[in-house]
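Given next, in structure tokens, is a single chain: the form predicted on its own.
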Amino acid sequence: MRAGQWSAVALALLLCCGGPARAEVQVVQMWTLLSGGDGARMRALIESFNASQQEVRVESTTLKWGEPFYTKVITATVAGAGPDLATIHLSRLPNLAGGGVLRPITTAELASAGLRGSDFLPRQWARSHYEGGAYAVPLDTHPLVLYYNKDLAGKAGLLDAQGRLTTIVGMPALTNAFRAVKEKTGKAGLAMEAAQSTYAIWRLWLSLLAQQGLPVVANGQFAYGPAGERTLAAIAHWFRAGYATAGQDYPASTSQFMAGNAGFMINGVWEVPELVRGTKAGTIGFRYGIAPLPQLYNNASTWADSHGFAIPANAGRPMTPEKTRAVLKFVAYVSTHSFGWAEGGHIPVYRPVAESAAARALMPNAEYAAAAANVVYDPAGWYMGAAGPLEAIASKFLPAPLAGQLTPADALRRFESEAQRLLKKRPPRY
């Protein structure tokens, strides 16, 4: 045989053992919102799942939270050029998927990467969907929660025998702890963010007109009637009676519990990770619990969202069957490895993760655990979701009247005067 002979041959085999196998690697492109710890734990996933194996390869890019993330995810999807993989939260799922940005996961797919819908927790695996359709594949729930600092608490005759939070039901039994907080150390009975743009007055308005069995909106009307003013009139009291601060920024709302200067934080979980590290470090002062967020009403309802992974449409350029495949085994494996997710201070929805001996030791995680059971998201509409324009217009009024600068009635009528273009409009479709 000649040297061309031999050079042809060698190129064939090249060819068939040795190229194929490197262009037989999916990579993945994923487009994240989650920065910060969460930031830190999704790449410590990729990570590892990259070097679990050689068929796939996940490349992650962070986008700005909010707004910024979801616009770009929807004009990049309708020009075809979005990534094959994004997260989302699912409250923003009816806009996303009635909107067309989305493609459906059948469950012959997740079943391809050993996912069955029964494995998650059914109320998340419920918002994963669409007009029947699963869009989805929820990671966690991050319910409101109550923090309270045991020594202030303890001071103001809130502890039980073993340290823990007596129990707390009904409005007035909250505001009168925060009240003893206040009376008793004269330090803040509560630390919660509460200037104006702040989404955290919607959440807990919104988790307690849930606790008394009414929506926000119901068939494109808001459906709260007088339970909405009388409610939102409660939680300005607090601000108004002086045991919390109006007007406080996230920044300064967290300080003032992580410092030890307030009894109560009303917050996410997603403050977990600090209190956490700050105790191991020595830079947080006294010792804390978490509860679920109090039964203030008929019910324990409290407002929640999750993060999930979604397919986008991508008009134009579907997915092959090879990059589902692909995609799936990532989020495959994200579900079975969430445990490390859970110490973000996010309740896993993975139910052989969830359910584990170990996810319900996990401290302080498992004395909120229960609130997952609870939780209500944001009404289905187009227009509502995280950081969506129906919370941007109730982060304008809804802070005011803990101020002082409207009344709560007036604070409604404004907020649903400009909310109610919203209800009236037609979904997009983009």
Contents of the next structure:
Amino acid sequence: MRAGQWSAVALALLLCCGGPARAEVQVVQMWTLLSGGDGARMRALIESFNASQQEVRVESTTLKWGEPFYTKVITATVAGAGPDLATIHLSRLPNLAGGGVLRPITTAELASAGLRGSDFLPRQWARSHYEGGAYAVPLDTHPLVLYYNKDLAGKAGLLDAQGRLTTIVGMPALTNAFRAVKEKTGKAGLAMEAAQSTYAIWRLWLSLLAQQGLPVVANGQFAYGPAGERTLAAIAHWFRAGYATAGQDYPASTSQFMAGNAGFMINGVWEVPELVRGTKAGTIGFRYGIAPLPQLYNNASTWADSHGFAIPANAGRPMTPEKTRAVLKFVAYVSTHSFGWAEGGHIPVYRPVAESAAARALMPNAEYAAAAANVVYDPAGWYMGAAGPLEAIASKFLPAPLAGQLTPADALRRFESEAQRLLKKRPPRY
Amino acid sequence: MRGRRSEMLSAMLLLLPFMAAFVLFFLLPALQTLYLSLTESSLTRTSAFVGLANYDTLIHDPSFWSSLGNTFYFSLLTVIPLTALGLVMALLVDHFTKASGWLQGAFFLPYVLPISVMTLIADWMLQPSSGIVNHLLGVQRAWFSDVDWAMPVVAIATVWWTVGFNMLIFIAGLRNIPREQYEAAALDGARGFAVFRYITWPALMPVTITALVLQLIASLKVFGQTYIMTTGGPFNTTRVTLHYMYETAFTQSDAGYAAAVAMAFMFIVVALGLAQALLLRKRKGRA
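Given the form predicted on its own, state the structure of the form predicted together with the partner chain.
What follows is the whole complex; the chain from before opens it.
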């Protein structure tokens, strides 16, 4: 209490007596959709940046993840009332940059902050561009991975002499692994969110289509063909056969795995910190391992998305060069300090960090770092991306066959019928 | 003459605050929506005038029609039960004079809950693994993802939540029935159900019609309950028209089309409300 009062007094003194020096401080307003552990790590980065220098102060506001965040960014930007900086998903770049919501960032501006394109992993750097211009600075990539419970997998005979998962190749091999866990241990083979309106099935389905060289959409048409149905049926089989529990929402599926009640979990890397924390705190009563999503078809493609920093194109309020410099100074700081971000499970994409010895040695990240080379994003399209219109529609229909409510063919037919209008529509300008 | 003019003036003055709010927050936005429905517009930018193209799309849009079907299904499950239960509760309150305050409070209490609290309570009770409903029934049903049960449970939750309002309307109606009619009936030897059938029920008819019409409009306008409890699932089987309009505008950034959905829906609600009122009035005339 005492200390709090003193620091309040100190703060007040600072605020009123900052005098002429304060006039030069550039305040950068940032909006972010990062919450939970990601939110805490981003706050820590902001605090250390603010403490590291006197010229720029970043103030961050966290908004609700998904559609509410993007709706607010879009409407605020159009009204000229958006922030100076926003964290976005790179999968939303065609939607946001194409819709006129973001301001391009020039090579010269990046260079003045000490950032170069060649310093970023090429796939993520390419995904930060729209029609030749850079609209974002990539921060990370977060693919789907295969978590496994070493105790259960060991009982099911799925580990090698070093206690690591033996390589799984092909859909039958993975299905057999789930079945082995179920039969040998009585626990679920797989924990995965599969309730209505969940995204994981869509992400897995996209990955497996990419493994067969098939895009979901090409030239404004659904292009996955019969493989789409076969792949969805193969996923649904895990649930119909009882190796995985149908209808579980996100928290139920993660706690199933964390409580040691499932041999495997397919989920994004963002659950890594919870496993690390739980192991340290002793609340997780098993040894775990993490592998890249296995190659089930012709290649090892894995769905991923990336967070990136973007500058909203606030209408009627062009950014001053001083503000731009301030914004990019912060972005450069986070890039060079993104090792801390990797503790969130994310794979950093700033190469001096990503390729450093420290990052290569960081566990358990090193177990799945190889996935970065195989990541695929949502195909380009204004309707694509995290919490975008197409994903929202897919999340309604793709989980239904898992619970036996629709056949895979029927689910995809309904998905296409509902999504058809999006594909035909002209991309919106905001 | 003078008196009448000043009466008019004060009437106008008294009406002004409402009229200003009505024009500003209802009439103008409604006209704007009508215009928007004739354009191709994103969430924020009104662009090309496209005439009736949005309405043409609407007529051929299976998603719109299925959402309308879901809306009607919800109304079917709620309008009559809500009105009938409201009447029963009002009769109970009226009958048990000593406990009427308590009863009235108990029946009305759910109505004061915000929708977020009501849906949370329903959500807890209907949890597949830990909910009390499954515990009591001895089943393991995921109610909100069950194709057959999702809409009925939303309807049941809605009835529990809003029935208190209809009860109030009926209590007011009951208290308006002159006591002399009951006394006269008692003298003539009317007992029990006959009293209700020949005195209470006919006297309550205007109130019943009002309650039914208000309830129909309220039920057709359902959005929050399904949006929060089922998010329109499983696979859109509980997605109602207003939810479809919301998705079109905010997820798909298609404000022009969403406006067309809104206009078409308003037309349907007004038409149904009018038809119901006319029909019930006619029946009342016959009775």
